[in-house]
Amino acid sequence: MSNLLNRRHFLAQMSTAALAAGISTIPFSSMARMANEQKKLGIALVGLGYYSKDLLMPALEQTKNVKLVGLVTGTPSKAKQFGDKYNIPKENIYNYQNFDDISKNPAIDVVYIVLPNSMHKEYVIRAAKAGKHVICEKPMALNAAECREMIAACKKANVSLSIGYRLHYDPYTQRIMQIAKEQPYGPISIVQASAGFRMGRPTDHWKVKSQYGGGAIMDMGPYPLQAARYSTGMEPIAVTAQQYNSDPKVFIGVDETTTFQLEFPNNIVANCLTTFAANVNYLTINAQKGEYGLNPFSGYSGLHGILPNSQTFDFPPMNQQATQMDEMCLSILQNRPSPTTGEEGLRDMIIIDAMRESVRKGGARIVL
């Protein structure tokens, strides 16, 4: 991490400098603002696809604890375009060949891995060896074994590892988590969650290529899987899964649609679906005293809460990505675990591995 001044020491230095310059006082608000600016961590985005350029970059203009200072891309035109747009110094722009030189750059504290799934493990480990804190997009890796390697590398390097579960930082999801904990509507019996979009037939997109870790279960699948876990506050004890492809010529070695069923303690069941064949997005939780949930539940905006007896709940608009990065970086500044650690990503991948095993065995029940 770069040499960040703590607030008290910074304010003391500013007061001393003011006296030395013959200035009687500097407004406290101005000193506080400058201290806060010193606290911001520098982040580099690794991969400049849609999510980085259209969502993360604009979000970083709203963050309080982190600022965009670096870029990593294999496309020179993107390096120039976004380097110019966000005033990124040339020495803070890297490609995939010289990425490891980031270790020599004290301006960069955190790297955010926004690459195809098959590249997550490599770049998380390289970032950790470079001494940088890491945020990695979901899904964490191709399988649980890779997740364990990534966690071990970050622990060895003594750097933070966060997984991009943005919904954990959204008040709608937090409300569902609170209900799971307090159970005001009685015990939960059934959870239903679906997340998907109509992709069409983009045969050249990495999300339909097995070598890049494509497929619906790896792209949209973590949303219903996470929803089943956080809406119950429990970990599943068994899983069954089925996969369907309407066009095997496009979806080669990956799934277009996966349905899966999770068994939880206390006889709770979750029926889930993820797909590239339809626009679906809802979370419904059946409890003893009624039905509640979110519809939609995993969008970037426009979420809506539903409670029993035709009641609803909504929150003011917020930027999920800005809030997520602020909270993750605040945990680094405060030297505490991220709200969404590598272990959280590992738990999902253990279940996804079991889903794949179930599919291979014709929908067999796999005990977790």
Contents of the next structure:
Amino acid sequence: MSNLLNRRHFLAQMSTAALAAGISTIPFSSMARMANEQKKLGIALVGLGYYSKDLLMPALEQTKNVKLVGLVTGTPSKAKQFGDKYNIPKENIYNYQNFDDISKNPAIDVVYIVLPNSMHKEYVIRAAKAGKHVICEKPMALNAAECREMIAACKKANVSLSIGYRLHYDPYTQRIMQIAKEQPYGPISIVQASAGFRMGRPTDHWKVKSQYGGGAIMDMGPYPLQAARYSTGMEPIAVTAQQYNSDPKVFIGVDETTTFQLEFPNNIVANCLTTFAANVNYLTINAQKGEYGLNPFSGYSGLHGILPNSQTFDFPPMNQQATQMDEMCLSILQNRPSPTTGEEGLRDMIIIDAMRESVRKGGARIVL
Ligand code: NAD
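For comparison with the form predicted alone, provide the form predicted in complex with nicotinamide-adenine-dinucleotide (NAD).
Starting with the chain above, the whole complex follows.
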């Protein structure tokens, strides 16, 4: 790792520096702490919009394995505002023109792409070519072909690629995954998952424009899709989808609402919805011995677990984004695959591509 010093080497260096400076009494515990701090990877956020500013930056004040050291933005006022707020050295602040120079910056180990969906592919590939590990927000890209290019670029550059599936790091989702594995309520038959919100952003926002990869299925759709997959622990074998649009002048070429049905092995069916037209958020799973799930299931906090026989479960509050970035960076430090790889992002995009084909063919059943 470029800016990581071997712990022993670092401690030796510290002792030498202390002696040279005439300081003979730096406590070993302080040196150990400083060595531990050296173990934090440096991360740069690319795109300083809502998710970066409101969620990732505050989360990076809590992380153990990674710290915010760089920013990439096209807006000089944001560079100044957040550079000052988070004490970012000027040489670690880039714009979209000089972004590739990041390759020469050893302080930055990881680049986190938090841009409109249509820009994910370009910036993941540029980050990989710069020799940086990459985290990319969901949805991974515009389609499966782009995902394959991104995975290949990261493999070629020998860098890690993670997708920002924050719920995989949340204990509620992990409990649902565990139930899928252990089946304490018997075999699962039906999954129902819906995630949406009433779109309050300006109607010219990129999230309602097709060329930026907008639309409900791209924005909130990954949540019910992921939920269907992790609730069953299986991959779907066929999909059908329908799209609705109450105002084609606002939602130009994108869906306002998508409903989709996934068929899994063992006759398991998932019935899912995603929308910009209503605030909706639940995951319900029917198994032989009863119904369980989460309501809500995909928020940043405030999740709630429901079990058969009117039982419930809850976990202490945690920070999904901090845990996600810590776990991803630990996998980099330990030289193992990320818990949420590019291949995981690709699996979702293959299914979203099939949904589009189903819609084009009037709701036809598409075999995966
Ligand atoms: P946003 O519109 O608030 O921010 C996007 C940023 O990209 C802005 O700072 C904008 O200035 C910048 N940008 C650079 N070039 C641009 C261009 N040509 N057009 C438009 N913007 C440009 O969006 P957001 O809500 O922060 O979403 C960013 C990414 O994060 C998306 O991929 C989204 O799906 C994802 N996201 C994930 C979560 C999550 O919970 N994991 C939550 C929100 C958003």
